[in-house]
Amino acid sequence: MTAPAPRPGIMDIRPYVGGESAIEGVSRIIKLSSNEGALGPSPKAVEAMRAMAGEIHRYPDGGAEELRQAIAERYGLDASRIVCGAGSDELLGILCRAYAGPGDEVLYSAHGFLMYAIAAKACGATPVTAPEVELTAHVDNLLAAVTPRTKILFLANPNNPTGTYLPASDVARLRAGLPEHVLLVIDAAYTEFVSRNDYTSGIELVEAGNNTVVCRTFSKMYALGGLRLGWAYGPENVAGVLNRVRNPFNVGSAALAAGLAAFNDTAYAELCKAHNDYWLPWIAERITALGLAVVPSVCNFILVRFPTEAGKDAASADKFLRSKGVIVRAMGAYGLGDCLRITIGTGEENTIVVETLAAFLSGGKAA
């Protein structure tokens, strides 16, 4: 018997596997492997899912209206362009099936999130990679690589899993040497760890033409991961396109209501930003002074470069650090199998995983 075949390139892609949670016969994870937010969620949101858990037999809201106008009013921007998704993730890859196909190319730095190389193939799309310089997105390496098949150019910035990013006026120069049909998508997921006066989400260029879409995502700062909520700005004929290509329900209540809750909940925002603020330069002082190599980050994470040398490599210090309960994420899948990128945790967790490291360092062995 002959079974159902999928269209072409989809047995191509390699299902994305995100960060480990687990490990057999340890009680205590330290889980550092998915840039979850240190501190958790904001009580107030926690306590928002509670309040409607009996509704939940109702539909949610499917245009996400007081979430939206939220959002709107805080940034000065149009709600009614404005699309929600189940995360991020959601809105980038219909962003893909809406506008690319068979024999059209799907743009992204050589080392940018591994989704969009999925969303890509997804829609039999193709995906191409762009040079990168210093781990960092170069825009005459993207402009280079754009070709008359050239649909959607991602731009991850700040960059999973570098840590780098863009200024303003690099990624204004971006857009302005793309062909216009090419849809610039700014995917800014960490916007809100960003403390540099040169850097922006990339609002201004949606607003400046008809080719440029914003993601955001509630996965990170406000560590909703496990509820999928994030969001999209983009030009009125874009958000007409995502609205008709989304679920009409896409969003679950839970979701709508915790991530209104902690939107609003500025106060601890700004705790969990000051509590960044403070680790990621500590951790990163420390790892380098154990002699390894360590990226300059703007995000909620490191990515650290080990030795080649066997048993000082990355692969024997993730085993290791698994060994004592501590996981991180490797980076073969990314192109970087020299390095592990570690998520800023609590205080106690950053503490215990430079005191791993300089143990593995020294000589330690896995257990």
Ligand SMILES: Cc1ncc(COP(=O)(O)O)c(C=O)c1O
The other form holds:
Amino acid sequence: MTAPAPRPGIMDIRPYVGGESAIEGVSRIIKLSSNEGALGPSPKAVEAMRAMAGEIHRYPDGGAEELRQAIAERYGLDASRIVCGAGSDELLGILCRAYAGPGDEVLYSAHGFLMYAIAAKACGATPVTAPEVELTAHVDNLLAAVTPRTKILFLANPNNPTGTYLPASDVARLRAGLPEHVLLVIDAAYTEFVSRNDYTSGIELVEAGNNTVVCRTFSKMYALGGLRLGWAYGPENVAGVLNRVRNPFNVGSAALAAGLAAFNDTAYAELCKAHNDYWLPWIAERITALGLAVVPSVCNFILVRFPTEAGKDAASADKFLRSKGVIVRAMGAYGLGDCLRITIGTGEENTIVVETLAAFLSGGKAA
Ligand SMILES: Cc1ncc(COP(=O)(O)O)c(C=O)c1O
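Could I have the structure of this protein in the form predicted together with the named molecule, to go alongside the form predicted on its own above?
Shown next: the complete complex, the earlier chain at its head.
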């Protein structure tokens, strides 16, 4: 019997593999593989979810009215141009489906977030990458890779898994150099962690035209990855497209309730930011002092490069860490097989990672 065939491109997708959370035979796991919030969600978000639990037979507010209003008020945005999604992943996928298809190209930098390739292939478009310089997106290289078939440019700013970012002036230069019909999608998933004067999430570029959209998430700073909540801010034309293509009830009521409570708990978000501000340099300095190369990060994770020498390499380090219950992220899928990505955890977790890496480098063997 002939099986139904998916559209061309679908079977080329390498399915996304999320960070692991368990190791057989190890009871205490330290999970630093998915850039989740180190301190967990705001207690107010958890309470809000509990409080609405008896109402989950009701459909959610498909327009996410209250949350959009709160976001608009905080950032001075037009609420009618905010669109919520089931994680920013959903919004990235919808943008691809709506603006690209077979014969079109979707462009991003060499070590851009993995979902861009998946979203491009899923809609039949061709993913195209531009070389980075020092593991950072490069404006001229991206512009040089634009062809008449380019429909979307995804820029994660800052980027996962490298942790690097482009200053606002570079992003503006990128926008100015792109043909007007190319949609620039600025994926600002880690924006809340960034403390740099020359950085912006890119909202000003959204306001300046009709061809730039910014995506944000509640999965990182707000630590609600399990609920799936993100939002996009675009010009009227792009918001209108997102609202046509998304499912009518794409964000669940628990996500909306917890998201609003987390968003309004600014004291907790500040605590999480302060935690990251302290531990990001702490862990980077100590791992550098161990003799490993750490890519400068403005996010809640670091990318660490290992020697290629057998027994000292990233795969051996990964194995050793796992034998001690520490799960970080192997980077082979990103073409960075000599690196591991480590999420900033609690103070205790960060200390254990550094100690475990020190033990590995001084000749420790995986159990
Ligand atoms: C750069 C980037 N964009 C988007 C996402 C997806 O986030 P969400 O949980 O909102 O789908 C991630 C998650 O790791 C990410 O690193």
